[in-house]
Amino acid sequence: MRYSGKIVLVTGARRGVGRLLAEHFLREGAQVIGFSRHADDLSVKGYTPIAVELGDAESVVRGFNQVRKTFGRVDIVVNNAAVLTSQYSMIMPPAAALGMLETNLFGTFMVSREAAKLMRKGKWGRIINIGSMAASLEPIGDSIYAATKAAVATLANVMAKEFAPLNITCNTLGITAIETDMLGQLPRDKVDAVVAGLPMPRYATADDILNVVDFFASERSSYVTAQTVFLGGVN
């Protein structure tokens, strides 16, 4: 079991990609902490849900205080939580734009910095951000969402330099469309058109995502940092 003895934190663990990541780490022997805004219904041995509002700095700090008291450390963090409102810029509700900035970017910043404070004691850590093909493809209607995902990769690259002396790596996985609740918010014909234009024109699978996450999280990937890997041939 590749993650036996590891403490793993996944944000947005209640559903979608976050849930499949949490379940994967559990299957592979990790103790998993799930940060999510709402009550989490996953009740299995080794899983600890914590209610955290990622756009609220104090809520994130409280969440990490609980992690510190319960586990004393965290080894791997996957910044997965994100919100998406796809809308033309001129009619994008300002509150929706702000919500994406707070959760997707500021939340990732707060979780990464608080995680690094715990990781530095053991001088080992892996911070993995779940990005999006939107950062590269820049689809119409996704101005703020794409900007936040591009910013997350830049954030990881800068943090990679800051945290390198602590043996903490920071990397980003840019995923393509996968069947989730978030995808269900978008018009399927438009998503299909984007997928059809990919060098490898198919939807992502769970294994596509887990393969790269396992690579970034591996003990053997200590020399891999400040990298973004896009699925499906996106560049």
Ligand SMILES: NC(=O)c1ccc[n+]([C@@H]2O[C@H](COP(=O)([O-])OP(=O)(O)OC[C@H]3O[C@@H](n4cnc5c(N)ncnc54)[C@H](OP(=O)(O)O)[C@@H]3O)[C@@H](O)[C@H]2O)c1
Given for the second form:
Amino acid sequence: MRYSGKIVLVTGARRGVGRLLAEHFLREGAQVIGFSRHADDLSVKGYTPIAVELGDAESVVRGFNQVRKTFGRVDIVVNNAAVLTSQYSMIMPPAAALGMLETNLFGTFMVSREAAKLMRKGKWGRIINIGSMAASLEPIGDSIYAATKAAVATLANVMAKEFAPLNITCNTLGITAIETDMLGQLPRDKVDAVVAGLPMPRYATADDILNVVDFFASERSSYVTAQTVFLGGVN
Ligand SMILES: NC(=O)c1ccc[n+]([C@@H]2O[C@H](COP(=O)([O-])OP(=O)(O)OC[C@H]3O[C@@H](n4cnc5c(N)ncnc54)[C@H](OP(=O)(O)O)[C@@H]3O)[C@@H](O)[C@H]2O)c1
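Could you drop in the structure for the form predicted together with the named molecule? We only have the form predicted on its own so far.
Shown next: the complete complex, the earlier chain at its head.
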């Protein structure tokens, strides 16, 4: 029960990586808040789903008002939610490009700063951004997506400096491919080819991700901030 007594917020907790993170924190004794766009069907003790549109500043602030009223604080935040449209830049629909900037980058910014406002009272916090191998591999078709994933690491690095006096750490985990709805949007042969080219040529497992999230979230990692860890040998 390593997270007993902790309040953990996971964005995009309704599906995919976010759901496996939420379930992990719940198993380990945390009270978990899940921000997602749609109504969440997970109804278990200790889980509080809140509908939030991350691209909308007011919606994020409303979500945090609810967190403040219900819990009074938050200890660990995982900025996991993101959207992906993979398309050559010249034919990428502008609305899709904007959608990635709004959710992946602006949403991460808003959640991190609102969380830090709550964390500063207790002078303790962990902010963990879920990045992507795309930030390093810079694949064709992913100009905006890869840029947003590089940007969330930069965001964490700057916030790490701003929040260091408050004992709040900010780090990024760049994950490789794992079976989710987002992955299903991409042609499987393209993803297989990318995975085959990794130094460790396999898909990520849930445990690969949870291991690094636990490391960043740990009490013992209080001197670890502004770091990006990539899975699978990506750098
Ligand atoms: N899967 C991979 O292979 C892979 C590889 C590298 C990096 N990643 C990263 O891993 C993270 C999780 O990806 P995933 O594959 O689990 O994605 P996913 O299956 O598509 O799930 C995305 C989650 O984010 C939420 N979300 C999206 N836009 C939102 C918005 N504007 N406001 C609020 N919530 C929003 C969704 O909410 P709803 O459920 O309500 O729609 C959903 O719960 C992302 O940061 C992604 O970039 C994934």
